[in-house]
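This document starts with one chain, in the form predicted on its own, laid out as structure tokens.
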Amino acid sequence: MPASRLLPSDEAVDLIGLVRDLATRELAPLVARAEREEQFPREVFRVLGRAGLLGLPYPEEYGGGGLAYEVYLQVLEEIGAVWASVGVGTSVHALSCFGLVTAGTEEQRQRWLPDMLGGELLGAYCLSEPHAGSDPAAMTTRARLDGDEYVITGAKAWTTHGGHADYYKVMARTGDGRNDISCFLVPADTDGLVADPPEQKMGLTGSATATMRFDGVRIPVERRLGAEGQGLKIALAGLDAGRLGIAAVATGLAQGALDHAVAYAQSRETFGERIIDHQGLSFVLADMEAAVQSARATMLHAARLKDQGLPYGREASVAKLVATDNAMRVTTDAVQVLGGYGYTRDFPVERYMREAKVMQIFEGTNQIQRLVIGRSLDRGDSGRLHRST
């Protein structure tokens, strides 16, 4: 995979500004109704695809933007600040493309990537199972080779875009060893592939999440990515990048909550003063700002390591942990700043708070992130050796 192209700073600023304008103009008017009515915003992803925003970190030769991951994550943050469901969906779609970009043949890339990166084909990622979430190597979904086809049988839980995606990147067992797992691209219209009714979630209600069931799903061998047994390696490598995507969306979500809290505190008066002028509340807002900035800093540090081709797995876990924990605190404080109004649906901060919770859970729970970080420390890895410049 060619190295990402780092935009000149003024070009990057212009791009991020354009995304901020698009999110404000095109997405913001749709959010409240779509989330309230649990409408999946498929057309929004087409808009983002046509704007070139679904393939930003991938090579230009296949229809991507060829941009540095640092810039891509800031774009995700802008989307997440307005509509977290779409931000998460954009990150998941990028994750669904990762295996094809990094492990696919040139013929596979030329055949499928342009429509995937252009938004005509929306992807989903099938790794977790009902009893194999934090331990993906315990999966039981199996792909059996039958002539020139694989027959996939099993179920995949917690699939973002489940029932709405055009294709599914699927990890399935192809041998009896714990790590004998392979990676496949499965079209949504394949016989035997069905989606359960979507989960009834407390947040991200505009994002469909469903269990996908594979009942003797037959796909040609040419839809396997990489060699047999490489699937878990592909999945785990993609998760490092995916964790940064969630960190970016969580940072954007926290920034959006902070913006609403500041605007409210500037307009609301008590005892003859704006409430932002009361020290007790201004300190809360200051802590919220510090939390957002620290999340952004850890995220961008990890992205710069990735862009330089340096190890960044532990830093990705740190970024995901810090950004999502901070988003939970910031959104909770935003509700507190607005008082009783914050607890109503007249203002979006209660939705932000509900949306922040799941970000501590998916792409590896924050307990798993702590486990990854702790093991890295035990191995003697040192972040000081990987300082980005």
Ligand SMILES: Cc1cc2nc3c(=O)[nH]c(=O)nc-3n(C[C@H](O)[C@H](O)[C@H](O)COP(=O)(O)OP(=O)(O)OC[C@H]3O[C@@H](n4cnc5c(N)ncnc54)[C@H](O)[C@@H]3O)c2cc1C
Given for the second form:
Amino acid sequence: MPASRLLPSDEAVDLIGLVRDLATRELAPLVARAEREEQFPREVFRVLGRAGLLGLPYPEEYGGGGLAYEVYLQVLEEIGAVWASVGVGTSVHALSCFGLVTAGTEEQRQRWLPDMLGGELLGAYCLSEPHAGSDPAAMTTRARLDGDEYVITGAKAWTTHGGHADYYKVMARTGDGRNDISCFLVPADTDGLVADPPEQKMGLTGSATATMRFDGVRIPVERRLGAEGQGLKIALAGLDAGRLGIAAVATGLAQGALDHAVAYAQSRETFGERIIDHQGLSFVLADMEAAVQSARATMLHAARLKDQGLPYGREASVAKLVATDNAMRVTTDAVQVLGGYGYTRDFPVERYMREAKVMQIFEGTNQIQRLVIGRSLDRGDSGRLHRST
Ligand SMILES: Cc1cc2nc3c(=O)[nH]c(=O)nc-3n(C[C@H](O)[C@H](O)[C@H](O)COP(=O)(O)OP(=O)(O)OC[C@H]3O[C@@H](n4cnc5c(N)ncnc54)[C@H](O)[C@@H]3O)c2cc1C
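Switch from the form predicted on its own to the form predicted in complex with this ligand and print that structure.
Entire complex below, previous chain first.
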């Protein structure tokens, strides 16, 4: 299905500018407190939904924004530059809609997508389990068919928006073969579905992460997306797109850290000069800029392949790897640029550094991205085919 149209570039630039303003005016004043107090900002997602920002890359006919992925990612980058938890949440929400858009029937799409894409409902994505993260096919959560209902039993770990979402996109085993996994949309208020207390994380503390427990959760057959046994395929295809979302948030995070570091380096003086005038320090900033630019370039390259309907899975893994590793390095260097002050909570760069770490872990750790890239090289897939884009 054609999910996007290319915006004229000035229209895209206007949209990205509007989101930058919205992030600066409405999100920035709330970030420090929400992150410190570990408060999930549900209301912020309503604001983004009302602004049409929660369904941007999906078709307009179902209430989405119909945007090219390339533009959507730059919007996400602007949000991530100000508030990583909200950027990640926006990306996870998009991931929670992916299965319905790509594998749902027309009736299912008409019924549920408008509220999901219009921001009325917030979604979550349940693939990982306590003993099945990098290897999701090892999952044990089971969906057993009973008449015209499935009965889901098991636990889904690490659910972003766990306990706050309005619905959960859940992958569960429907057979005994390793890949006999199906995909379901489970409303949050279904009997037997409960959230554990949220994880106590080192960063991204405004984003709630919880294990969701399914204790004989009954849902009608019509809430299965795609055929039985298609669930892992749907989940992994969604992750290709989702990884680009994480690359975008990580790029924004790195850009935000760099902006703080440059501003600080222009105002702080040592040995009678601004620290940015010391070549040794300005070279650190230059390397940070190069890292941000290369992250952005790999992310946009993959997005353009996706927008043209070309294979982009390997490039999405490259983008996720480069953007998140670079974000870790850039945010660590930002702390260095601020010296002792960088190590305090008086400045946001230490938070950026804590937030960057998780970007290397979720939606496939960076070891798993290397695995995907390595396998693609072994298959003989050539990046050269895509060099003209
Ligand atoms: C804040 C947060 C939010 C998350 N949100 C979600 C969510 O919304 N939905 C969801 O489904 N999941 C979510 N996750 C889970 C996340 O995707 C997993 O944590 C991740 O996939 C890694 O799985 P694991 O933690 O079980 O690590 P493991 O799979 O146990 O891996 C442990 C280590 O071994 C390495 N490793 C594993 N296999 C290989 C291999 N073959 N080769 C080389 N190295 C390997 C890994 O890279 C890692 O370093 C979230 C996690 C966090 C921390």
